[in-house]
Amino acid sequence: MIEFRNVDYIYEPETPYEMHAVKNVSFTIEAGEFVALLGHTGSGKSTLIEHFNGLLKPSSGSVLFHGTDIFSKEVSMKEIRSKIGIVFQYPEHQLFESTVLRDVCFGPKNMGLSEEEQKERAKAALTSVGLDESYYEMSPFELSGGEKRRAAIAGVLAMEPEALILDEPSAGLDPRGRDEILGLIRKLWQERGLTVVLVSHSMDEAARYAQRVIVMHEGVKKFDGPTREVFTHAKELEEIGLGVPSTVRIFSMLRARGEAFPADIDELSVEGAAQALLTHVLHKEGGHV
């Protein structure tokens, strides 16, 4: 669905403030994938996502959507931005209308849809994020932090995108709020068949939700592959300050102590790790704990 070909991006080129933020990055994201884009602040990941729907144009290289360069003359940038929705960090800061329903209608309105179609899409989007009709006439500023974030995501969903790009969607939320938002994103991916790119610096979030991981470091794509495979590079990830998920780290420590576990255990999820540990203990104790 989305392809980056040798994308470079330089801020303020040929000035004393020149900064090479993205360096010769290439990858392809297939329709229906759930990809985590990982890296520390300054790694280039936030700059990279602004290329997905043309908010930034590459200094060199190209970005393709369904095989067509998004900056070619035959492509409507308005359509690209409706098909590839970006939810920026702290999206609730972008809520501005007098009611939740009017706010979620904003995207469909800009698409030129009728008022009836705007409301139909907005209501469907709000339902999909767990906000029922009791929220329609509320001010967005009356909502809790998690509810504001849900409303902001609904505003993007109302445009019926094919891909959803989320920049640190759990930032600033408490553990329960983080689980709810990330669970919602996974539910939308599963039920709507969306292509999802989750931008994060959390190894645990990537391990729990993503099928595939792309790691950025100093503007360069460092790793790209299935989640389990990328997290086998523990030493290299630690060297760039990322590390591995806590569950993977625990099993690595246990193996170093001589404990043996099957190669096919699910050590990426807390549930899978807990089950593997329980099975291991039961086996060592002869079936008794």
Second form
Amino acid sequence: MIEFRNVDYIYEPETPYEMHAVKNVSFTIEAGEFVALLGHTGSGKSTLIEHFNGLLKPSSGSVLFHGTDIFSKEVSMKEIRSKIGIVFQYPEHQLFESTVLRDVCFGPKNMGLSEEEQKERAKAALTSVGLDESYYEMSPFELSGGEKRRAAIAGVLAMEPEALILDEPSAGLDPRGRDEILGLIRKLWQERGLTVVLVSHSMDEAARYAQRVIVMHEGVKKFDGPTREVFTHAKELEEIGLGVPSTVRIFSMLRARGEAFPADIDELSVEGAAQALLTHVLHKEGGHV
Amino acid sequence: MFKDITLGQYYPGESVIHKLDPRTKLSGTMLFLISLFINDKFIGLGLAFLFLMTMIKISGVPLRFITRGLKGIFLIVLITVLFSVFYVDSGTLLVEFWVFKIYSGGLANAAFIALRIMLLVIGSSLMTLTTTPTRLTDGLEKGLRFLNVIHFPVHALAMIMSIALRFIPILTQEMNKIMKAQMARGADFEKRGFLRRIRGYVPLLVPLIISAFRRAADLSQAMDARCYHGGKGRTKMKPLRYARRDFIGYLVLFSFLAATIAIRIMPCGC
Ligand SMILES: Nc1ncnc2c1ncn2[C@@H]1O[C@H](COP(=O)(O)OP(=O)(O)OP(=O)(O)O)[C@@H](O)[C@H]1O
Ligand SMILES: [Mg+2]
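For the form predicted together with its partner chain instead of the form predicted on its own, what are the coordinates?
Everything in the complex follows now, all chains and molecules, and the chain you saw is the first one.
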């Protein structure tokens, strides 16, 4: 659905502040995938995602949406922006309207929809992020941090995009708020077949939610593959300051101590790990499950 | 849209000009500006031009960086030039159409003024390009310290200025972020029509102002937490001290000024 071809991006070229932030990155994201984009601070994740809907134009290379270059003449940027929704880091900082409902209507309004349709979409989006009618007429500035963030995500969902790109949607939230937001994103992905790209710092988050992982390091794509496979490169991941999910780490420590586990256990989810450990312990004691 | 503002931007470097005491650079810039207004002959401006080019060469700041700042004042220069071309009616009549008459004197005058404005802008941007905002305000604070005698709040003013300067890049960055976020929601900041365009900026300005207030509150709390209580009894980690290069700098500056005055009182027709 979305294809990056040899994308390069340089900030402020030919000045002392020149920064080659993205280097020759290529990948294809298929419809319905849930991809985690991982990388250390400054590895170019945010720069990369601003290419998805043409906010940045590659210094060289191209970005294709359903096979056509998004910067070619026959493509309308407005349409691209409504089909590929981007939720930026701390999206609550973009709220500006007098009421939550009106703020969520902003996207649909810019798409040129009728007022009725705007409201319909805004209400549907707010419902899907778990904000009910009592929030419609509230000022966005009197919401709590987590609610603000959900309202801001609704602002993007209201455009009914085919793909949703989120830049660290869980940053600065408490564990519960984090689980809520990520659970919500997973639900949207499962129920609507939305394509999701999740930028994250957390290996555990990626392990828990994503099917595929892309790892960035100093502007270069370092790994790209199924989550399970990428996390077998524990050593390389540690070298670039990332590491592996805690469950994977526990199993590699146990294996290093000489404990043997079958190869097909589910190391990525907490539930799977618990099951594997339980089976292992019972097996050792000669008991039965 | 803020890319062309060179004034207030720092260009990192290790040159003598970079290392000069900010007070030297401040007085130097003042003297240079004064010299521009003392000048009434092309040869004087020529000298100023040469002087400035030498300084730029020494500073190592690429020329295109400096001329970038000129783009922003292009319109002002153009208007001034147009006015003075038609205003002066000395010398020989060159062109005449409808009510407009262009004299050779007017043309010379326009060129003179344009050159003067450009030198003025380049001169001041050279200072800001080679001095970090912190050093600049340090220089101002120390250079204007004598005003404390008449209870002029020099320290407070310098603090306000350094905070303002520090926040320009932060708020520009913030603005870029918000702009991108709203554009991702289909906002269009290039709408036609004056009113629609202004209305189009609301989604940008409201979050920006809120963020500025949030940052101001954070900063005042942080200053409080570190027991900031104004300038009284406050010491500097890196106190400003004149070095040998500063005395040489002043020497060069005053020679330049003397030469300018000499040219001014020189009785010649050029
Ligand atoms: N507007 C800009 N101008 C110049 N350089 C920039 C700009 N934005 C980012 N950079 C630089 O580009 C590099 C990549 O930044 P980017 O924001 O894409 O990293 P990131 O992976 O998103 O980091 P984080 O995890 O901290 O969000 C960094 O070195 C950063 O300093
Ligand atoms: Mg980022």
